[in-house]
Amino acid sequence: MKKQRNKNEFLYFALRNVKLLIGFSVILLFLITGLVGPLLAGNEPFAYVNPLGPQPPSAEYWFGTTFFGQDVFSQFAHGLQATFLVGILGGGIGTIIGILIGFVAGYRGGIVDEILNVFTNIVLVIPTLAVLLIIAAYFEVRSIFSESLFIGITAWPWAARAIRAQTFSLRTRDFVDLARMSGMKPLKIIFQEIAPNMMSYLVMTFILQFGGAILNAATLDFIGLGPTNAISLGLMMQHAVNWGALQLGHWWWFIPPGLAITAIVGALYTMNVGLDEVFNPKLRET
């Protein structure tokens, strides 16, 4: 009964939160475009469909064509798929690692906490972008999955520290003491007692990791260290810059992917602010 009441309360305030609704609507719009867009385009992203070369948007080519006569809208739609995939995989890996290390360090304390905290601090001070550049440059053949893995294994430290701090404050609560006295194993206590009380925080952590993964991927793609066997929004901008789209005034080649990355990341952070207002009674809009 209590869970149902909490669920109804969450839905009530979520549907009234403008920031959350706007952010979710933007993400949903781009997600649908990424799923349906390739079917609407009818062209492969690297196919040479227009022998006239670069052409502005038209009824036939909605986002125009590239220097080589490739359909920009087809590349854009496929690029959205890659962007969301990197966000989900990279953000998910970073969140999972952060959750595991943060929960174990925060609950166990003592020498285990000290060791994990030292390890987290070491990874935290290492320049993430520099590490990603070195790793990406080492592999001649790169895929979206490998890029997501690289991003995920370098993005977890801040999440681990934040979750560790939250776990510290919860492990001394009465319901945790009762679970411990009943003989429940530590892992069960963590995931059955502590984690549900931090679910809102974990969801917001994933959203931040999602946006961070997209930005890191766009940076790698833009400097030419992105996937070698796929197209992404960052790679679209990199190709446009390499072939002088900016100097030649071919705005339809680089503006759509740039705006999409900005809008997606902005919408994710707007959603995060909205969720914070929904979950926190002190911030709710009445």
Contents of the next structure:
Amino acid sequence: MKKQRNKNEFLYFALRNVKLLIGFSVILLFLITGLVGPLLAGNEPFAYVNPLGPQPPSAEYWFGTTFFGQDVFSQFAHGLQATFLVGILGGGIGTIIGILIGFVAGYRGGIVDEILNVFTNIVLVIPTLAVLLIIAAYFEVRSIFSESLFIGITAWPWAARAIRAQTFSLRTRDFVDLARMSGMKPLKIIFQEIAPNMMSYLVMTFILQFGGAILNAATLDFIGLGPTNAISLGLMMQHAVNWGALQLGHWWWFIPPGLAITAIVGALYTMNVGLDEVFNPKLRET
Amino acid sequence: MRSYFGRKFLIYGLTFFLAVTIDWMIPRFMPGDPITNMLANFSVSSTNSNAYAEMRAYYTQLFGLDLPLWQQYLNFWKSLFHGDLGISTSQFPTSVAAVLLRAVPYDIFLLVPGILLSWYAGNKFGAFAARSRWLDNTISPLGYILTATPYMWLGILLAWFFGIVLGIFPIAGAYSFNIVKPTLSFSFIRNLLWHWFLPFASLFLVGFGGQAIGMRNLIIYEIEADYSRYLEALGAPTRLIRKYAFRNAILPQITGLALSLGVVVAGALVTEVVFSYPGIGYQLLAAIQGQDYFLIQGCFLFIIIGVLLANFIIDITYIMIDPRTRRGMTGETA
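May I ask for the structure of the form predicted in complex with its partner chain now, the form predicted alone having been displayed?
Full assembly next; the chain just shown is listed first.
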């Protein structure tokens, strides 16, 4: 009964939060483009379809064609798919590792917490991209999955730290003490008593990890260490720069991929601010 | 203070140890064979099996791959302390250390002003944004858009617009290609700054957005805090309350700067690629394209060392600014 009311209350404020709605709409727009676009484009992303070479956007090629006559819209739509995939997988893996380490460190405390804390801080200091570079450089065949995996296993430290702090403050609350006294197993306490009380926090962590994974993947792809034989938005920008799109003024080649990344990540951040306002009554605008 | 420093040193020491170990481990335990890749580059035809075997033996020995693993690991540390990072294969016979030392000044030239100025301006603007609903509604969205922008895309846009469309700034190199030897003349310095401006601007803008948002959120939080409410109740002028809020908010912003270093460094790498700016990022791209594994490993170590040094400097600054860490009054655990 109470749960039902909470849900309705959440929906009530969520549907009235402009930031959340705008962010969500932008994400949805790009997601649909990524899903439907490849069907509409008709051309394979790497196929040389336009014998005239680079052409500005037209009715036939919506986003124009590259230096080699490849369909930019087709590359864009396929690249969007890759972007969302990396965001979900990489962000998901980062969030899960962060949650596990954060929960264990925060709930157990003591020496376990101490060790995990030192470990978290070490990984936190090492620049993520440097590690990703050196791993990717030695991998001859790279896929979106391996890229997401590596991004996930280097991105978790700040999430673990934040979740640990939250868990730490929750674990001394009365209801957790009560659960412990009634003989509940620690794992059950963590997932039934503590996790639901910081659900909003976990959702927001995932959204930020999602955005971070997209930016990291774009950077790797741009340097040329992205998935081999797969198109991505970062790779489109690399090709554009390498083949003189700037000097030749082929703006339709490099503007769409960067704009999409900026819009998606910006929308994720905006959604996060909106969600924060929905979950935290103190922040709601009156 | 001693325990604060002790803890930090422990973390940094372990980080360095881990980084060097990763650097040593990855080429040896990854699938694939770096030596085969490297030889493929040299166009030593595989039909000439004699030369191929000889080259292979030479590189196996150079890598020290014929020794037992523990010996390889010790040797790696030993040569590291001698400053020996191997020979660059793509820029043979220059040593990796020499290639990187030539590149580092450009990174410092780009990163130090980029980080410091964006931090300063971002904090000022963020605090300013927290003043009114109207300012907040204009500065905050701008901040979010800037911080969501991939560094290379902003770089590409700036290069295209200011370099090609308007033709004001050069878009490649650290100085004009027709200058053979850098000299300490006024015209050379002007040329240098002219080439520096756009890469700097793209680093600055992205950093600025993130810092402004961070400061704005902290100020809002501080203004809601008990001490601010108390001051308000006492009838203190708003300016005074804001001043206290700013001073309290600046501390987490310094910690935040340390945490964002990794992202800024990554940003600098790709910005250098866009502008062909001859820092570590540019060398790294060349190393990847030329499959120059020693150079890739060297870049990795240089980046780690740079970030650790910067972290250390930020720690010292933090201690100078926050008296509580000096007197051991705070349970700082990070």
